[in-house]
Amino acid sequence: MTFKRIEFKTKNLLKQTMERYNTRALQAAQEGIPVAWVTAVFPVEILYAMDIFPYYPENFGAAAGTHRRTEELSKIAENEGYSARVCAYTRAGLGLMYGFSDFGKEIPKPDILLPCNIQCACLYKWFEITAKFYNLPLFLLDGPQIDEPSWEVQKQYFIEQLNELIGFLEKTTRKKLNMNRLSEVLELSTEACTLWNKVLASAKTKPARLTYWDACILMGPIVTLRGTKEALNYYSELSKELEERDKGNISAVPGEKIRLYWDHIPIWPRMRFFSELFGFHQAAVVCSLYTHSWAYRFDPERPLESLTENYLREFVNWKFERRVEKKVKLMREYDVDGFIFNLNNSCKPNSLALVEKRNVITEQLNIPGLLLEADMCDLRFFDEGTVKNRVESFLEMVSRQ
């Protein structure tokens, strides 16, 4: 393959931003700052407002996949009785916990565990096991499945959950939440999210200025540092660079001929493989609900209500029809020629009813969809030859449309 990804000039800024985040996570305990483990769909703005450091162990799971350590760590967890069909992030985290005595060397040992079950129940079980292993406090933020006719009841329930969370944090950490400070954090979060939306929208142009593979790397600060000046500063610079790309008509995929949607999490250890494979065939993967999941818009005047309206409406939490509707809307916005679903061994909520979703979307948009089978991190569930053949056959079919 001769395709080569165009590097971003802000690459070093991204590296420095994420290195500072990870260093602060490991040093927080020395500075007397409580470390809270959180799941991806968790209102971290509350934590930043209370000077509690939020750490995403899922990031370690993704990094373990990228650096091809998942199998090693998973086998440790499997020897403890956990199935290889459990989420790879969970297996990597449990493998690290059972296999190494000192978390602080790689990821910070938590003081508090704060799972939210909006995205899935598996991560909650991981956090529950960790809490028992270290005898630490845990609070589950419970998000109900969205049912539109009952929205007001569900909204009020989640607001009550947030109030319980705040009370738990104040009692556990002896820190008080200042609502004015929370409003300030929400403003910063909204500004960064607005810039992140702008960054992602640069793939709407023809040719696209960045790809989904780029976005998966560039999303680090919007996930971990949402609500901070660091995230805002990074996306301000990245946004300027993409404006330059637009003025110079720089294409992320030279000679772009095909535009595609990829559904949800990438296959982390084979990101370069996929980027080069699609790029070689002049196919740009331009959007995914996964990278769009952190594009929130908060109202600082209504902090708890606004947090509820954003976090509780995570797309995994909707019924089948609404989930399809959100995917279709994004595919139309980015004018794609086809889409790819991955039957992810690790992520059951996002692999639910993919065949049915593919059929419905193809009927609505009159574009083809490809269904792959792999794991987002564990290469024991990845057959490169089969995947390559299926992708190339699919791209050939799309190009003939």
Given for the second form:
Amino acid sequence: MTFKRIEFKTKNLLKQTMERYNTRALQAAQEGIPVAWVTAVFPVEILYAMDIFPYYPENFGAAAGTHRRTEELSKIAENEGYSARVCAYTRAGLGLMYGFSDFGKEIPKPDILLPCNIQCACLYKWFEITAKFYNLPLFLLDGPQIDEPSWEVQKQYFIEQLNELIGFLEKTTRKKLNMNRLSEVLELSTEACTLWNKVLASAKTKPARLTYWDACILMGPIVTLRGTKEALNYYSELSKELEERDKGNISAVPGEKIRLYWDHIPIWPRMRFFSELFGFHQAAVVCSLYTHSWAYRFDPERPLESLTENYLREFVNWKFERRVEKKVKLMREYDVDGFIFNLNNSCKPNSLALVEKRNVITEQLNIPGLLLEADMCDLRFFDEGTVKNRVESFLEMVSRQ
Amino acid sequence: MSVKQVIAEIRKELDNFTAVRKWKEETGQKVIGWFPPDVPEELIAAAGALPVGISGFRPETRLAEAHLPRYVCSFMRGSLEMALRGELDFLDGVVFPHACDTKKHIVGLWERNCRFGFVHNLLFPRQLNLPSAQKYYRQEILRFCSALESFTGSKITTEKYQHIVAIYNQNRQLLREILRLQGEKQLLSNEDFYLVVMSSMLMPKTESNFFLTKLLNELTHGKGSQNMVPVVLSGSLVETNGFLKILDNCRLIAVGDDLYTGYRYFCLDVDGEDMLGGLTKRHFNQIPYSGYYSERHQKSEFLASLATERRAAGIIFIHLMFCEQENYEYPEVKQYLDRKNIPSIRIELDYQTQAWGQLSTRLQSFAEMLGVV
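Given the form predicted on its own, state the structure of the form predicted together with its partner chain.
Now the complete complex, all chains and molecules, led by this one.
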């Protein structure tokens, strides 16, 4: 394949930002900073405001996938009695814990575990197992679905839990939450999200200035560091670079002919394969609800309400119709010619109803959708030949339309 | 009348949902299906509708395949299949408790393809530790009540509720007594025992009480034997043939469980005097369940003490294939039981694709290990 992805000039800044984050994570214990394990959709702003270090073990899951370690780690977990059919992130994390060789070296050992179940029930189970294994305190932040006409009941419940969470954190870490500091963090977080969405929007132009494959790498700081100046700094620089790309009419996929939507998590170990496969066929994957998840807008005047309104309304927490609407909206905004849905056996919340959603969207937008079947990390559930054939015939079909 | 005859009568009532259809025809009222676990059926009944437990254990699925990926458990797959085939055509509505990711995300498929007049998402708290959980549970109950009332057009009055609760509590007491006798006399096969529990979900409770009373009478006077080895079953649910037949053939008898098609369904009565307080108390005192997080209720300890109390020789985990909640919990529970020297075995069940022969061999060896001769 001849396609080569165009590197970002701010590549080193991203690398440094993420390295600093990881180093701080590992050093936190020595510096007496409490480390909290959190899930991706968690009101992490509260932690930054309290100088508690939030670590995202999901990132480790994705990194294990990228570096093709999932299978090896999963086997350790499978030997302990976990099924190869549960979420690959959790299998990697459990494998690391039971295999213990790298634990505490590669990822920080938590002091407290703070799962939120808005995304799924798998991550909190993983955290629960870890909490029992190390005998550590855990706080489950429960985020019920909000598909009801009125979500006032759910909202009040979540706000009440945030108050309980703050009490729990103050008790376990002996740190006090300063509400002014929280408001500052919320502002920083909102700014970073705004910049991040500006970055993503540079794929709206034709040709797109960046692809989904780029965005999956560039999203590191918005996931881990939203609410900090580092995130803001990085996304300002990245945003400038994309403006330059725009001025110079630099296209992420030279000769872009096809524009596509990819739903949710990429297949981490084969990111390059996909990026090159689509690039070779002059197809730019320009958007995904996954990378667009971090679009929070907080009101620093009403911190807890605002955190609730943003986190509880995360796209995965809506019912079928609203989730379809959100996908369709993105597809329209980015003017795509087709879309790809992966039946990811690691992630039911995101893929259980995709067959149906494909049919609905195709009917609504009159564009084709491809269904793939592969795990996001575990290559035992990935058949390259089949995937390549299916993608190529799909692209052929899209270009004929 | 013998035990066998009562069972045969019950079976007849369940065949093609005869009891439910008959009730609907006679009363002209609405039937509302519910998925396990922990839907307060009392409220559905007090709103004038008939609550019916949905349990899809189809041996094969065809229509559901067009809607679901492979990794959905056979229970939810089979249930959707039944709905798509029109076998649940007597239902006017369905209640989905969001107790696992599959139930949470499958609702849209039911709404789009099955077109019931009433679909209610029961969003109970998934954590049972914090004060917020109890407060929120009460709010969810009130939201459920008003949704039911506006669908059936009938108010849930204190009087009606208390009347219903008395009938439902009696039903649970009868089931508990039958389970107790199972430990003593082993008069019912596993298959028949769980059929009896299931029957309570599939007919009006007054009718169920009639049959259970009759059955209990026979069991009380029946002469029991003790030639089967008692075991405890752990998991979410069990279907009434397949696996249980194998268990019968292996001469193992379930004398306790934590299933929601078993003990969980009838273990706790509810206080009729104070609706919100009573339902909350029951919900938060339930036996452990993998879908809820609670620091107080540990499944490992619960199962170990259940096995001891019921004098079970071992525990059989019957996990649904693709049920992540059960699986995540298992290694820790298993280690705990090992430390307590309680033998256990885990089998993964897929009601549509199960290789029953192989399963039978595994259970046979487990039975031999437990001392079945």
